[in-house]
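For reference, the chain that follows is the form predicted alone, supplied as structure tokens.
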Amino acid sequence: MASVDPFGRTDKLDDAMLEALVVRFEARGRHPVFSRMLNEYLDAMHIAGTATVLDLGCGTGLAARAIAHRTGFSGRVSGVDISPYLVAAAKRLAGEEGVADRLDFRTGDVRRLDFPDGGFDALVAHTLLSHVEDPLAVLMEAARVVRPGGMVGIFDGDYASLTFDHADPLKGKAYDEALIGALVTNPRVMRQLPRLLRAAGLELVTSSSYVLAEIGTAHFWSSAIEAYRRLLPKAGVMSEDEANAWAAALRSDSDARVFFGSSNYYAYVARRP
């Protein structure tokens, strides 16, 4: 089935659904493994020494705030997202963390950025590319707005690997496929990044690979399951009753310490020649 990826159309979701995504994004960002993955590729980009950074598809501003908090960073981060609701959340959270003076968030289209050529020292796209229909167009815009020698950091899940165990393995496989097909536009895009970066005129500098698996008890995946429970009926692949039952079974597995949930993640750091 064709994906309707709610994460790629956050400008069209209702406020209740968007607030559920805010909760998920922030819970995910606070998880120590997810936070470590972000900080490792920011280290590889030498982000602290940059003056201007663009956070592409900024969402709640998680990556932008992480950059603003880094020791030695005295520059400014601009964030762009398609959702006015998420941009408002990003501004609010930046204020709450005391970094609003170094951050600027605005609504915009990541395929057609309202910034001049070469206007940024660095750019990050944190959990964006899997949710856009034309990743190459986004990467070409990223290459355009970064100055020659500037760094581009791309991080996302390889959601074709996303899986949860189920008491019935065949039903579990069907649920995994429904989840991936409905909620992710490009579940394999991170496997395509080496060739896409080259096509966009960017040079690969380094990459990192991760497996974020929880076995026994769900922590990182618990907020994802709750968000997916609400998104799956919107995507039309499950009824509300079926989605509730799917989520309840996973919560029950976690309580019984027999939970399994896993996905691969990748980070790429590239340079504009």
Ligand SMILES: C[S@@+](CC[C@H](N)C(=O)[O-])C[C@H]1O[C@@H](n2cnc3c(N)ncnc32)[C@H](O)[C@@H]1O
The other form holds:
Amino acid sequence: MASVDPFGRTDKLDDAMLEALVVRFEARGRHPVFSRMLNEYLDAMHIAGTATVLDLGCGTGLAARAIAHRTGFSGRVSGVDISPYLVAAAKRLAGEEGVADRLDFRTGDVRRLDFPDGGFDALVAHTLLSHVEDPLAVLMEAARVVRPGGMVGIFDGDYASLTFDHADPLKGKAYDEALIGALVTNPRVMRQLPRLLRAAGLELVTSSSYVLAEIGTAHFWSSAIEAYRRLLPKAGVMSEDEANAWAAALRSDSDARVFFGSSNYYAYVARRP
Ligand SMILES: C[S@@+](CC[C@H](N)C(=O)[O-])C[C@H]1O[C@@H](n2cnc3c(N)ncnc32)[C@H](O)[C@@H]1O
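Previous: the form predicted alone; requested now: the form predicted together with the ligand:
And the full complex, kicking off with our chain again.
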């Protein structure tokens, strides 16, 4: 069955929905834990100051801009995304942050990259792999376009662990399952990554693991809930009324300081031998 995951078909979403994604991607990018997770794996990649880097599924260019802003970085970052709307947002945000001269964003499909073999020193895929139907094919493309000795950073949620509490635990479980089934093509992909990296011909260098839990009040998760509220009816798993009620209950839990929301995240750094 074809995936309903809207993050894997952003080229088919309307502009209002895409603007909501821009807001979510940027809001989560500003969150200190999300930003720390990104910077920790970028540190572990030891990207040279003059490197050429590729950001796969760049969205609004969050990871690309973070690389461009790194102290001593004067190389170039290219970003590829399937959504022309998100590519336009990435270009605009790079201009606003004064790093457009080091960045180049283009529309493209990470399953068939329009780049020659071995042209990049490093590559990142920041919350992409959970949304593509064939993560191994994408990793093989990543391995192809990175030079021998080049570094690959893969970061994503372990969305099989994504959970929000609900006053009725059985309803909470059903909502979690609906959410994960509708919004994530590969909720367990980060558990498979050691074997997928091996199959793609990449050597695991290091990995990091995180729990992004908010207990009491929602901050990181509040912008996710707002985006999910809009995406769930589009994915066909809830009516608009159901999605609004789901989000309202979580907002009210947060206002009452009884909110619980959590997902594990993992970062892997690998090398092309
Ligand atoms: C969850 S978003 C992450 C965006 C960005 N990397 C970030 O962390 O803010 C996943 C991104 O992958 C893009 N994407 C999904 N499938 C793709 C494909 N086959 N080719 C290119 N981009 C794709 C989507 O358009 C979306 O921007």
